[in-house]
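Here you get one chain, nothing else, as structure tokens; it is the form predicted on its own.
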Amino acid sequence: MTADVIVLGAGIIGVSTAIHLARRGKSVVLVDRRDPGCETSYGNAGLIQREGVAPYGFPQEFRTLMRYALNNRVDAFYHARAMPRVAPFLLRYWWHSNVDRHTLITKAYAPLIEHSISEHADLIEAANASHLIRKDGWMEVFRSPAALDKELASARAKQSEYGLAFEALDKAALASREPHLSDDFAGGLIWRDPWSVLDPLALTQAYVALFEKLGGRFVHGDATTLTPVANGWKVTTEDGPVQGEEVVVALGPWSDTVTAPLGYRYLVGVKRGYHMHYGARDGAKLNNWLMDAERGYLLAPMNQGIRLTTGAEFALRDAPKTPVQLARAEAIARNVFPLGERLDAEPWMGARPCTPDMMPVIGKAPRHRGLWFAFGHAHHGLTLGPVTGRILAETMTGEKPVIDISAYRPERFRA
């Protein structure tokens, strides 16, 4: 089997890249060890975060860091034994999160986010997937008036600089929109621009069907078998070896299994996360995606049930599950909304691939012909899949990308 391009990784990033390459007349084989969309692209919060122009930074204040060090929070948890190996990433992450550096990073990151809705809209229409999408934003709620006021000030700044729309909610307005929520909250805000996804796995599968309609092929295979050959690259699959002139590494947190053997040592960390689905008691209904901002978990009314998603767990990527945050979040969530029974046999766990400067790695590998990278999207993999696929395909085919991608170039790191 031969192709112009092999795309390694059938998450939302790889699938979107494969679509855009196929649209440009390239023969593409998409390779993954599992079915498409079954890793991080399945387990996320289902938000296309148009408002997420500022990537999530590492806390800077000493007092805040000391609170996290106690390891008793919902929004963050760490494995003490993993810290010696995780610390180099965390230190660089903390350094890049300095206010001045984070401001510059936000300006470089925002153009990606600004194209998130429009690029998803293109693929959603082509894939006939509009039944999986809601376009009524998402909600943050706050327990203290001070925290609410701080977030509203930040929202006004984003509105002024990036044209983002939001609506402030006082206690009464919040109760009107979410009548089954407890009265623990002082108010909240609704981000108007983002879209939400009722079933992230089904959306990725719809995009795969579009890719196959364009003539692409998906096969199960082992990305770690990738080897350079005379006319490009070869990888082993269940359907036999596949050879392509070019290859895209879009393996998310597993990208190092391919890049490291080729001599690239990117300092990419993981933020593991968990989810569980629940029913609702006594006819209660959750009307919107809702984040308990001061506790650090999110509730999402998806097709599978109400999905509770957690914050970041800092651990080794392949360590056994430790759903401590999920248990903590569930205990809190049950006090603010009448969650019913758990609907899953066990908690789902995934890993978000994160770079120290909070921006993805997108572009040509510095030392190999025909090797391209698209990974490191952290919390915004679902959000940035289609725009990443477009700008990488444009670059690979000699077009001018819709945005400047120099800030995301692989060679910005010593690799």
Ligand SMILES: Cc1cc2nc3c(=O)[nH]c(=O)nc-3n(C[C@H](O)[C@H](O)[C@H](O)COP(=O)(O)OP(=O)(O)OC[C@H]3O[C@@H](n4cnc5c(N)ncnc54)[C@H](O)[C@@H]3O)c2cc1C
The other form holds:
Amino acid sequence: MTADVIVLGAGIIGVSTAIHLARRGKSVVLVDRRDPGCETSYGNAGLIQREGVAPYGFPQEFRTLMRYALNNRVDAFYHARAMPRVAPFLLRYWWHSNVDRHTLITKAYAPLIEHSISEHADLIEAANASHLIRKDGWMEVFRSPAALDKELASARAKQSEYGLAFEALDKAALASREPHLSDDFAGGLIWRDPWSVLDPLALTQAYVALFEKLGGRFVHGDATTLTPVANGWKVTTEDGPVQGEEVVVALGPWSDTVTAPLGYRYLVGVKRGYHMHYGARDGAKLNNWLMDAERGYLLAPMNQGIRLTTGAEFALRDAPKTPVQLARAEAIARNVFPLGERLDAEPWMGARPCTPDMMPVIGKAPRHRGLWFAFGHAHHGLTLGPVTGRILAETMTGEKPVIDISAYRPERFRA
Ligand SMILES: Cc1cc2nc3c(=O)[nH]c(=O)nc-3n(C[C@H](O)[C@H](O)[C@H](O)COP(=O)(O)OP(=O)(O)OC[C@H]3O[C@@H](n4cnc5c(N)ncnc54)[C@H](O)[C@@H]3O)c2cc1C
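Same protein, different form: I have the form predicted on its own, so give me the form predicted in complex with the ligand.
What follows is the whole complex; the chain from before opens it.
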């Protein structure tokens, strides 16, 4: 089998890239060892975070760091034994998160986020997937008036700088929107621009169907068999060897399994996260995606049930699951909303693929012909899949990308 381009990884990033290449007339083979969309792109919180212009930084203040060091929080947890291997990434992440550097990174990152909804809208329409989407924003709720005021001030700043819309909710307004929520909260806010996905797996599957309609082909295969050959690249699949002139590495948290053997040893890390689905007791209904912001977990009323997702676990990617945060968050969430039984046999775990400067790696590999990278989307991979696919496909086909992609170029890291 031959193709113009082989795309490795059928998560939201690889699938979106494959669509945009196929739309530009390229013959594309999409390769994954599993069915499309079954890994990180399945288990996320389903938010297309149009408001997420500022990537999540690492805490800076000594007092906050000490609080995290105690390892008893809901929003973050770490494996102490993994720290010697994780520390170099964390140190670099901490360095980039300094206020001045974070401000510059936000300026470079915001254009990607600005195109998140419009690029999803394009694919959603082409894929007939609008039944999977809600367009009524998402909600952050706060227990203390001081924390609420701080977030409202930050929201006002984002409103004036990035034109983002939000609505402040006092206690009464929150109660009328979410009547089954406990009265622990002083209020909250709704971000108006973001969309939410009722079933992230089904969305990726709909995008794959669109890709196939455009003439693309999906096959099961092992990306680690990638080898350079005379006129490009070859990978072994269940349907035999596939040869392509160009190859895109979109393997999310596993991207290093292909880039490292080629000599690109990026200082990347993962923030692992968990989810569990629940029913609701006594006919209670959760109307919107809701983050208990001071505790650090999210409740998402999806098709599969109410999905509780957790914050960041710093551990080795392949270490066994330790759903400590899920247990802590569930105990709190049960007092906040009448959650019913657990609906899954065991917690789902995924790994957000993270770079130290919080921005994805998108562009041409520095030292190989026909090798392209699209990974490291951290907390916003679902949000950024379609825009990533578009700008990479535009770059690969010699078009001017819709936004300047130089901030995301691989060579910003020494590797
Ligand atoms: C708990 C949680 C909540 C999140 N919530 C949100 C959210 O609300 N909004 C948002 O925008 N983002 C969210 N994210 C982040 C988002 O899910 C990820 O950034 C995104 O899914 C990454 O997509 P990807 O395509 O890069 O990786 P993946 O979806 O992991 O795709 C990589 C693919 O590579 C394949 N692969 C790996 N190794 C091989 C191999 N050797 N051979 C062949 N194939 C291989 C895998 O099978 C997989 O299909 C969340 C993440 C987590 C963990």
